[in-house]
Amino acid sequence: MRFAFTEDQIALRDATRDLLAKECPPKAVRAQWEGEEPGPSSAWRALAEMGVLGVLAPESLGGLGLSELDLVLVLEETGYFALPEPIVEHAAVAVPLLNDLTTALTGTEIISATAPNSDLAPGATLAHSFVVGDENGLALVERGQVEIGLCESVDQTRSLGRIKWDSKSGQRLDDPRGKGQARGLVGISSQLVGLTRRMLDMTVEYVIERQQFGVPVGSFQAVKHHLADARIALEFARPLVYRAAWSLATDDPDYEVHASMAKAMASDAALLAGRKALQCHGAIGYSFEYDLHLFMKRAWALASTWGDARSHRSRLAQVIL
């Protein structure tokens, strides 16, 4: 059995990422983070026009037809270029519930969900509608059907909002196995998984550029066991990640399970990776001015949502238990 992607799901990885070194540098992030972006950036626009926005939806429908399988590398491009817009709540979480995607395709209406548990909702100020849950199940809510609040984030480019919504409001959306909050897992522990490589790429190719006492510090052995032990954690992390939406993509018993495991080992390499960039770069590292900042700050939010790794270890070890 051979246990690799296809050459079709790393040519649409590969597409993706070569989309996002044009159109989402770490300047068109800053300018998200510093409120000059009002509207979805052009990064946002070129993934809807290239079909990336609906790859888990049916081809009758206007999408790729694909399954989670496709998009978890996608969605790890995503994560290594920050990406402003919520595109997992969007892509992975409500394309798949919709019955209409007129417009949920074409890049000019962006569809934020909050977590399972959480009135929170990325992209508020961005959104035209929201997926909201409650003890019923899941809703889908228009923009004019809810009251927004604007919250504080460590990471501005999210624009996180609190939503109030009526139970009573908005049209109930079919999930009876809970498919869209694994979904959301997957594709959160996706973006941990590009955020660990990225912040990794920016330290080996600090220490190699920086000079002490005449030579990179990345010759020195206390360098090279940070940046030894991060690599580690991502190497841990990612199978466990691609299981998770190899499992949701082949309708596994256990994907929740799944899902679980690689949110919790993501969530770790990510914050890990962080602390170690931190370490490697010195002072500069804690420079607003300084790019290190947009990625490790997006880790710490994304790391913190949909559960952070103990509670997903609890809910693991409930299973076993």
Second form
Amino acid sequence: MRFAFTEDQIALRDATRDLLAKECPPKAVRAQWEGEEPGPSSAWRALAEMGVLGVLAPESLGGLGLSELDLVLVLEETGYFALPEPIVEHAAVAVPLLNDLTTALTGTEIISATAPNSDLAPGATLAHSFVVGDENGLALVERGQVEIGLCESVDQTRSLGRIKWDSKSGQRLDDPRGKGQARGLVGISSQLVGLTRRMLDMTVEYVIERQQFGVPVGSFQAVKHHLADARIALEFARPLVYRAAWSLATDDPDYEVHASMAKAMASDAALLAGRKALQCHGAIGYSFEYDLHLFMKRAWALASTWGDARSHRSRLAQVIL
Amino acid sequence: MNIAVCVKQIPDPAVPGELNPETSALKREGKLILDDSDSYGVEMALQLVTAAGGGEVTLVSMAPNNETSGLRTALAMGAAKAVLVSDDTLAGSDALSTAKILAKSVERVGDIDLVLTATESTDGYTGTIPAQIAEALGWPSLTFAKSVAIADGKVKIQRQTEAGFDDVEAPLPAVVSVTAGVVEPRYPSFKGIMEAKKKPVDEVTAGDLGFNPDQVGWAGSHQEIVEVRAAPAREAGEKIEDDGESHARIVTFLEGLKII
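Shown: the form predicted alone; wanted: the form predicted in complex with its partner chain:
Next comes the full complex, this chain leading.
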């Protein structure tokens, strides 16, 4: 068995990384935060043009017909750059469940989704439709068919909305064995891994540059230990996220269990990296003008959505015990 | 309309470069990437071929160790095929030898209407190769194009000058160097990336192109690296005490930089 990504998977990740480095710098994320640029960002349009939104769509519908394992590294990069749009909900949850993808693959239609057992959806001001769920399964509802109550989020780029829908409205979606929700879980987990990497990278860069007592603060053992702790959490979470993607791609019967493991570990890693990053940055880490909070607050939001670490550990306990 | 684009594969500029202490040449052992300045030529070529309604874009490159990573990026953007000249005897080739090899590669492709290059590479900066390729091919050389158009068997460019631009035209076939920013390079699509590795790369040696080992590499080089020195540290700026007339000094300073 091969335990490494293929050349193609690495190439798709690198291409996404190059695109986002140019199109989604912190300045662009901040512009969304401050409501300066309503509407989808240039990064969203470029990602759609690149074909990212159709990775999981069948070729017969204009997609690439690839698997969750091909998408996981790409979504990790969207976390690293804190892409504001709900790409996990659109590309990982909605796209594989739909039969008509004409406008979804070009990105002109944005589809968001509520997390399981929740009526909150990100990208509520942007989305044209929503994947929602009830005891009968999932459904696609148009924006005009629902009531949207905008909510405060710790991460203001998320434009979080409370979606009220009538279970008789909308189009019912066929979601055998809850794969749509497992894809969402793994997608959010991969974004958390990306955010963890980003906060660690920013902090390493900062502690090398910031001098105290004539030396970089990163040379102090106490600072090194914080960063090593965050790195260990990252390296423990990452393989679980990749394994969950592999399980989905290969129809492993335990993919839901693996998705829960991924979300629990990725949430913990991102929260820990956020705490360590904030502490190692000192006072500047708290300032709104410094970019760290863009990533840290996204991590807080994603760690608690789609079930937090504790709820996924409970779910695992029920399966194991 | 068939277009050849000369592309260089260079060490990643994000990683600090190193010189070989024996030869003072840039080390190129690791993975190479497409020189960013060449992505403009690739994009321009793709747009010209589309506008012409037919034809294809062929990449021409010279690189050590049969390196194709940078070529794959340009193939993913939409180029149809590539010629890669790779051969240990080429190490140390100067600009003129490189231009002769690239010109022979263009001839090997055959049926080329236009050759596009960048104005200079990001790691070499000689800026002489475009004109040298044109001379080796016996074709017109048009340089510093900020726009390129093809019509009636001619290539028409706007040639960037310090004061603005000149309109220049030449009959095809011709060699044109394009400036960065001539067009906005596209991002390679996922489909393009996956198809790129199936596209043909014609890997040839200097010998295949008719060169003897003494005509290329260190042996055939007419240039020599005599000395390498660290770049001088930046000098402190000029301080002006404002006597009410300092605005005039600022205007003179900006005029000197040709900013205004």
